[in-house]
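Below, in structure tokens: the form predicted on its own, a single chain.
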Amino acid sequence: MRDVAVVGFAQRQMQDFDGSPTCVELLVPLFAECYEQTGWSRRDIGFWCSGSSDYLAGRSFSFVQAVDAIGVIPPVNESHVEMDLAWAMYEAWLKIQTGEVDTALVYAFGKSSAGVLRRTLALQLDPYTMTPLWPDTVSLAGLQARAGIDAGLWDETAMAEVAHRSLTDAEKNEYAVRKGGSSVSALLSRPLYADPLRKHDCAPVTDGAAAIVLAAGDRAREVRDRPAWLTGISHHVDPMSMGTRDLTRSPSTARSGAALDLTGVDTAELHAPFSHQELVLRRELGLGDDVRVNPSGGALTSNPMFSAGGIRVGEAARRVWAGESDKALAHATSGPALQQNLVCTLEGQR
């Protein structure tokens, strides 16, 4: 296996992006920031891969328009996944493993504010038994949260503690669209939104984009004194049918974590769009109280569709670069109620 590291990362997150659904206006400055971090130009990038959704953009082949941000000359080796940035990164990691390229830039974008996000996401459900009912994502998450409460696995106080910590940590994150914790008791006094969820238990609708740069071996060392080496990566998926799953568990997360060596993880960036989902993920990954979870504030403070999972990777890499973490875990999720999950580890030494 070739040694591959994250050597560049850029992001933009906002409540309402006043631009096209392809977010090409956001991608151009993101790429420029990645070039500045690495000292490269687009001629140094061996492979490009993007993540987005035509359903979210409301037009077919929307990712083709986003390719305009790369530039016409020279022609590029480009691919696309109808998934989060983290899965685009996985494809790029595989491309580097083949030996065909040594570098890759992956990016993703989404303008969630263009429609009613919680209704749009119903289109990812079983098309025969679920989508015709149009159950929205918040209501499904509410059912999941209630199942855990009824099973005695967590309570509303535990959920509020997650939200309070996330909002407090987000005060140091310039890209968070929601920040500023008050107190757990103050959060619990707020009205219910989708019983047992309150609004602070749910990720805010967020527009945004992000980009990650990968490099192999010496190319990574040329760019960073302390690259964030991808020492493990794995992803699994659970059944589509909600009725066949125990919503208080996430077997795909557990399987992905079991495929990696999580010994020594000191920081974890978990893609949990709802407060109780962080509790599920921590249990499935076996993360102890000594692991710092979501120091960026996580998805509860900003959650741009198709970028938020990859942003967890970028935030983890930033802490490895800075020497704040020796071994970090990053997680991304897709689908309803933690259906599909990717887990990776990043280390400062290789």
Second form
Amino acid sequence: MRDVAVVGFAQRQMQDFDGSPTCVELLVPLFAECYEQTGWSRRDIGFWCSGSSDYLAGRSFSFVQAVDAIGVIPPVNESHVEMDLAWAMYEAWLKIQTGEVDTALVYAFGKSSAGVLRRTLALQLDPYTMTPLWPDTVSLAGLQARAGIDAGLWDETAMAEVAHRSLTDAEKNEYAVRKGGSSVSALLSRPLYADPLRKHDCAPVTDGAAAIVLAAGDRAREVRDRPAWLTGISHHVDPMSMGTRDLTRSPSTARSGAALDLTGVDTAELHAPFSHQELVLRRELGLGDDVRVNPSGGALTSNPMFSAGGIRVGEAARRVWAGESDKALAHATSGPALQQNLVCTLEGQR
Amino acid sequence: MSRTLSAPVTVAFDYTRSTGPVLGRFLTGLRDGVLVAARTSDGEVVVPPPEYDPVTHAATTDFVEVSPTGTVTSWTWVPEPVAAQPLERPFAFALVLLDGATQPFLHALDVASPADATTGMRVQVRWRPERVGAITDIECFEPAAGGAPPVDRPHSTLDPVTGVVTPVALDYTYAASPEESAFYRGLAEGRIVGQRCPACAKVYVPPRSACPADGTPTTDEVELAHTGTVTTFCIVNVPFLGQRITPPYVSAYVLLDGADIAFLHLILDIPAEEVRMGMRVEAVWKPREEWGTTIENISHFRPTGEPDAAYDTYSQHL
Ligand SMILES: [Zn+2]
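Now show the form predicted together with the partner chain, given that the preceding structure was the form predicted on its own.
Once more the chain from above appears, this time first in line as the rest of the complex follows.
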């Protein structure tokens, strides 16, 4: 296996992006930031991979148009996944492992505000027995939240504590859509929305884009004194149907975590778009109370579709670069109620 | 003023799918007022039946009927239903463990308020009077009345269900990029606006947010001539849904004078078979009072009557 590290990261998260769904104009400055961080130009990038979905904004082949932000003369080595940035990063990591390239820039974008996000995502479901009912994302998460409450695994206070900590940490995150102004008691006094969820238990609809730069071995050491080495990466998937899995658990997260060495993890960026999902993930990954969870504020405070999972990787990497973390865990999710999960570890020492 | 122009757009498509032997059996059951589950190798009774066994991965073959009455194992309130959900007023989604099954089933639950829903409540299927073999043949669940829920059609002898049609319609607010917005605003003033790449000097129309050749943001606005050259074209002979002109007609790439990229428009006022590469054309605008922020302000292009452009003048833009 080749040593591969995260050496660049740039992001934008916003409530409403006043621009087209191809997000080209958002991506241009993100790439510029990545070039500045690495000292490279676009010609130093061996492989490009993007994550997005045309259903999000109702524009076909938006990922093809987004390539404008790269520039394709001379031609580039490029791919796309209909998944979150974290999975695009996985494809790029594999590409580097093949030895074909040494560097990669992966990016993702999405304009969630163009349609009704919670409805659009019903297209991810089984087209025979689920999509025709249009079960929206919030409802599916609500079923999961209640299952845990009824089982005595968490309660509304524990969920509010997650929201409060996230909102407080997000005060230091310039990109967070929601931040601050909460206490657990104030949150609990707010009305229920999708009973048992309150609005602060659900991530805000967020537009945005993000980019991550990967490099192998010495190419990574050229860029940073302390690259964030990807020492483990694993992803699994649970059944799509809501009935055939125990919604209070996330076996695919547990299995992904078990495939990695999580000893010594001091920081975890968990992609939990709903407050109770952080509680599920912590349990499945066996994270102790001494692990700092979501210092960025996490996806509960802004959740740009197709970027938010990769942003967890970027946020974890930033802390490793800065020496604030020796070993960080990043997690990304996709699909209904934590169906698909990717876990990776990033370390300052190789 | 917002930086960009936007407009509502609906993207709709009716997905037609074959159902296969397992889902077909389940959907046939729904049409006939029966709930079909599968018994899997680990002893579970699952509805809807999975197509393959989760443990052995063998095709599902062991089917059983389960009761249309069951118990809620989880539920959530839907305060603001979205389009095409089972009920248009606030309702609950619920996981219902049907009597005879071991795994719960997702569907809507019709109760007046969240106070009327509880985990553990007994519920029953409310069948739709006209059923077609779709998951929506169950209108929703409702609190159980005791006894079997009424179903107004007994087991039928119709053919099994082999296909379903799922209509999908999504509403968006579609936004143009700031550069495209400038283009459309220019059209509303009778101007054709492009942008020049500051790195390679290529002129794009409609303007793009970045030069596709080198990735540089295209910032310098340029106004383009209303005349140009046909680079390539096709004669449309095939009728299709939403077509506005009777075939045959010509759809062509027109390279406006001063631009480095051609754009697509109609060539009219000439028989289709006479349109050719290199033909010089000019924009024909609709009457000014009909203009909006749209490319339709230009009705079409027509021949100028000038001699054809030499191939060299457009060979790099094909
Ligand atoms: Zn250029």
